[in-house]
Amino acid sequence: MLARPGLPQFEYVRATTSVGVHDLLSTANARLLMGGTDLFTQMRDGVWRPRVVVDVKHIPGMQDITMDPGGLTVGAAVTMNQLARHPAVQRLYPALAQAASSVGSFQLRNRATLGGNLCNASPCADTAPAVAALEAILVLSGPAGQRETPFYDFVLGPGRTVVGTDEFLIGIRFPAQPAGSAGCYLKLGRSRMGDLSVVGVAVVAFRDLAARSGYRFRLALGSVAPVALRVPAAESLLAAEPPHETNLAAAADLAMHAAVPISDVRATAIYQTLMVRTLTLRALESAWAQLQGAGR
């Protein structure tokens, strides 16, 4: 057996502040490091050879966790061990916590960060289900200062996003939930730990006077589809009848009709498809089952 070849020679560079990493990101070969889970995987295959390796998790804020009246804000450094396991995100936005603690193994999830699962635009990205299904805000850090865009707008596709070539993810923001609202995201891998998603169901639902329901449901598959799918057709199934055992099996029926699996290494795009229906009815009975218990 053939070893595998080393890294390529890269200059580090240990950022403080957010000066000059927009230059280097433009003119020098450059890459970011925040978790460097994927980037030295694919340094080490030949993906990427770059001559510069900007390190950017030091500036401030972007391995920070701060709650305000407006919602959530999760640096782009911040690790998916350190998310799963924050209180307020682990009460508040449960769908996300689940989300990051399903990331490969417990060593791993050490260093990946949320950022890099984001902006790596993997169909298979764990967390993009929830962070879609919780309508995130993404901030950009460029050299004409910040900008925001929704993350409905920011992956294009498979390894694409909007980011421009001076520009790097510096947060993600979630806004404030309902009180009492419910979250679940449910993973099917090809092993219990460590692996691929081949299936990622997220849902978000909470109380609404305003839909004819009583409810909203925000629903978000993953690894099904080039980019993280909302459902919004069983969204306003649940929308407009009082959700039961009927109509969680029409929305789940709805999400798998909306899936467009590919056959590949993890699973065949039948199995996909006929999965999606599973772990969606099972997520949403989740969802229905914490807001009932809230309702006492």
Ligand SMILES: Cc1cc2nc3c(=O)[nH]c(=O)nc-3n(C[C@H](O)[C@H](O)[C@H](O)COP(=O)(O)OP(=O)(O)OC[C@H]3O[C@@H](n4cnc5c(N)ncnc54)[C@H](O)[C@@H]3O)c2cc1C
Second form
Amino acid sequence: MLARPGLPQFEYVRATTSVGVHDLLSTANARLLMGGTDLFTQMRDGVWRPRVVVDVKHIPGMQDITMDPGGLTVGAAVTMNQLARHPAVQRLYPALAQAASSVGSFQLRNRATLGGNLCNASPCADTAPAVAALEAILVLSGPAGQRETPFYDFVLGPGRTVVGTDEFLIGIRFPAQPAGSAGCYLKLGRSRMGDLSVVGVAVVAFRDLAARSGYRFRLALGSVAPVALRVPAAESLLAAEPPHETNLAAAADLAMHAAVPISDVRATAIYQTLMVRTLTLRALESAWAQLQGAGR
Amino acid sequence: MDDRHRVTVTVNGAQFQQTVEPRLLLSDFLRHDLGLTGTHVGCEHGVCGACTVLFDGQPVRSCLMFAVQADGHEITTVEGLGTMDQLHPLQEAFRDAHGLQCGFCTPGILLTLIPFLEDNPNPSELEIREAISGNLCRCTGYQHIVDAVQLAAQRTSA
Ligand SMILES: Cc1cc2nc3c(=O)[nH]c(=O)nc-3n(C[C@H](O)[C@H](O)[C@H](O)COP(=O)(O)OP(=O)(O)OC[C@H]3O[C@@H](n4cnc5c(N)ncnc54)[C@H](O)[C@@H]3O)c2cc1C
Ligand code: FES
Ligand code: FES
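Switching from the form predicted on its own: structure of the form predicted in complex with the named molecule?
Whole complex next, starting from this chain.
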């Protein structure tokens, strides 16, 4: 029986090795597929009309989570649920685990991948702020071998990344976190569960004797700029002066001033701006409480 | 371009070999090719959850997958849960607690809840609401669905 009209025809290639994939990508009008949760809706809405769809999630390593002294490596096709329930990710990279568990619904998280979320490069991608705050390195596979790019260079704008037409993402490397690191991801959506974010805030914090305050905070905002936004002014403030109530509030103000949201179907710009301050303050307080708890 | 694929899929324990076009959605494959119309299709955008099936035991949106991707995998649809004479205990609890009205959302909700209840035999109300947060129901207001899940959990633990 024929498919119902809806999707135009294409060829499906299930790659089990990266050999040949680069050639295919550079010669055909091809689109990469992992969980498909973005690609499907985009194909149905006519954004992409690929001739070939290349499923790369069965290439060895793409679905693996590995830990070593250098840090954590997440295969590009690791799903959100895999990340969210991984004990070591929960313990050492809580911002990432929480961001992953905030994406869509449970059924969606069984398919949606970390790599797909980053490559789709939506301004409201929930894992982007956590990946930015954790200073992850993205590993791309190309015809000449692998290359690495820090996440802060990776996204060029909404829907645009540095991935070349003959390349694909194979993994995301998270540097080892200092012992006792704290972190969290807070998301505001229109409903408490299952919606895209209106504002997302990721915080990572740890003791650092090289900082004057003795602590280092990394703060990144989602959904309020074309790309996930680090807030260096707030980070410097908290590295210079020991965090306390007034300092955390001042840092949250700096975050609010850094945000450049636009009004859309989900929220007005002014609401998003104000919510950046509220969520940032809560996220900083939570990370600070975790650090103090760990120090005791 | 006629690039058809031969796929072997196990659905509700039975093996099917079919030839499919790559663009055929898993949801349409189940409904039209196999005639298993218990899998409902609402939004076809991954939002409503009506099309939820178990893919190797895990709930997924069948409208966001191609049939070719199911090659070599196991799928459970609502037809695989119980029969008319012998409902699955969860289906029975839905009937007894009025967990459905029109029933459009029900297959997706049942399949979402089956692995959930295996992992959480005694869920709290919040956990139940969280578990079905990816399934839209336009009729019940969810309260009776929550009641039904609690009833099923009680009966299993009793
Ligand atoms: C109902 C619904 C709710 C959603 N809710 C959320 C939410 O709350 N938060 C959120 O952040 N997102 C949400 N999303 C978006 C989506 O689920 C995520 O962005 C998801 O992580 C994408 O991953 P994927 O594996 O499905 O990507 P795919 O759809 O497989 O791919 C995404 C894009 O990346 C390209 N691509 C795929 N693989 C590679 C690769 N290896 N290298 C380079 N490019 C590649 C694809 O061609 C495509 O353009 C939602 C989507 C739906 C349908
Ligand atoms: S029809 Fe698949 S989620 Fe709505
Ligand atoms: S019972 Fe009608 S949609 Fe849920």
